[in-house]
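Take a look at this single chain, the form predicted alone, given in structure tokens.
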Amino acid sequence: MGAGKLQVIMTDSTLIAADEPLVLGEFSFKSRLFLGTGKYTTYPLMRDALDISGTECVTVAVRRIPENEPAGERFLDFLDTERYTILPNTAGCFDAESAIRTSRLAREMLNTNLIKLEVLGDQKTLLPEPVDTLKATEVLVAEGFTVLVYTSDDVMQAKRLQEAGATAVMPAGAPIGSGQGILNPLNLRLIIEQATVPIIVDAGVGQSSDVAIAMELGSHGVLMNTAVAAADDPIRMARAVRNACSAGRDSFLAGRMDKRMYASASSPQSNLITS
């Protein structure tokens, strides 16, 4: 096979099998990158970062939507609802009751049953409160919500939330906004291995390589906010994480080579192809 022919094959994208969309209840997404809308210095910057990221789904904290902003300059004016699926979240809720109430409010405000459920345990770590998270999940599922639930990297808690009817389970890579990356890849692999619903890594990623790692572990998607919004150049970081999400997914689907204890020559002396 000549070098020219090989080059054509290597660059022919039609030879790569198309990935399946990520299905969450009645929603379907080609992009597996989900972005938050908080912490940007300006709304136009947020709009432009979302645009270049390629995301199709953005999160909105219902309890933090600004009030009394001038028409045309409101937060929601900078979100193209024809382009993006809005994923309301219950950020700022510290018990099941307030999270359930906020979810119902989101359904009325935004006309959607889609909800990202967060029930936090304390202000310092913003780690999830496991008992109330499970309780709120059960109630909201019974009320017909499509529940994407934030949790820790606890393997058994992830299983309980799945069994409670969550549409997707969203284990943290690290504490919210910490930028520490994927701290416990083993637990994430165990959660993914036992899952019968999509697993979306949520929180703690700090740069594009963290996104690639999460996807290479087999995560079905990644949700992030601070890593983009707080970057020195949010637009460039949005592009970087878009590429990392795609590359990490491709790497996972391709299947990595087995790890070996010893070296293995790249140019073996036996079993050579002679034709």
The other form holds:
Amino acid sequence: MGAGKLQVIMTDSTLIAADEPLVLGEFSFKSRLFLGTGKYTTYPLMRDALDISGTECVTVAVRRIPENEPAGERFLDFLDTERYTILPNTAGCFDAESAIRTSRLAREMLNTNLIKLEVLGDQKTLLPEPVDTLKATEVLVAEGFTVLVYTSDDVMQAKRLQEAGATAVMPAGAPIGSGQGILNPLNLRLIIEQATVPIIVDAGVGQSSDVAIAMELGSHGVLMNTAVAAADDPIRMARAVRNACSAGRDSFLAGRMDKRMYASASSPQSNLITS
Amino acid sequence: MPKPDSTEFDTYLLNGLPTKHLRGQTIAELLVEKEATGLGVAVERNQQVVKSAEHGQTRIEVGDRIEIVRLVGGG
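Would you mind giving the form predicted together with the partner chain, to go alongside the form predicted alone above?
Up next: the whole complex, starting with the chain shown before.
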């Protein structure tokens, strides 16, 4: 047996164990993938996609009960609240006040301080409204919420939000549900470089390679919904993004090579049969 | 059974819609009527959360703005 086979330096399981969990307030996650629960054509499809994605934390929305609802399948019957940490959002809120009220209702409903804060600017772009986002962050932090806050990929706004006490800052890769990927990798790198809290890319991811790119840039996690729910095969896409998330994380931790202008041979250049 | 006299009803806003309810009705009774009980439901009265422990004692007043919300799929 050759000497190379005697000494195992690292195994798959030691590499996995060597990575830190992602800590958000009192919560700790091994999976760095966060999935939404909207837009699935059926609840069983959602349940199975969440299952195969390996996610440990899923987002939900808060809405008025409908006036007259036909009896049928209920959303919560397909969501294992023992298995997943439930992250309620304030999606659809366009001012600080309604986002704060929605957060308080979510806390009452789920007995959780976790909130994914979204305060949006307009219907067309669904881009975050920076002033009210900051205001709502300050109020909710003061009320003891663990605030994960959605923002555009603005470096200074990300800084203001972490200074305001956000537990995590969640910059958009691209507009919500647009599937355009990470449109400004430079901004994302700058946000990550100055971050004192976890940075989770939220929104805009369209496919697994976008997840890998976000993680390779050093994002601490990725949150997505439409890319999985609106894929032709959501369950296969859920598996793809799970793999991409861990691949991207490994790639980031491993540290990429420097780019070079010219080629550099991988095989020895000496002792060729033609030399 | 005779129908209750209309004076026994108050009007309030339920999820933004003008609604009539029996005078003295509690939040807890309203939730049973709407089949909105259990995990994943919360109530707001005049923009203040009513904690579930207080649903039984909180009576709906004329002109109240009541919101009943629940969890739905979202991203």
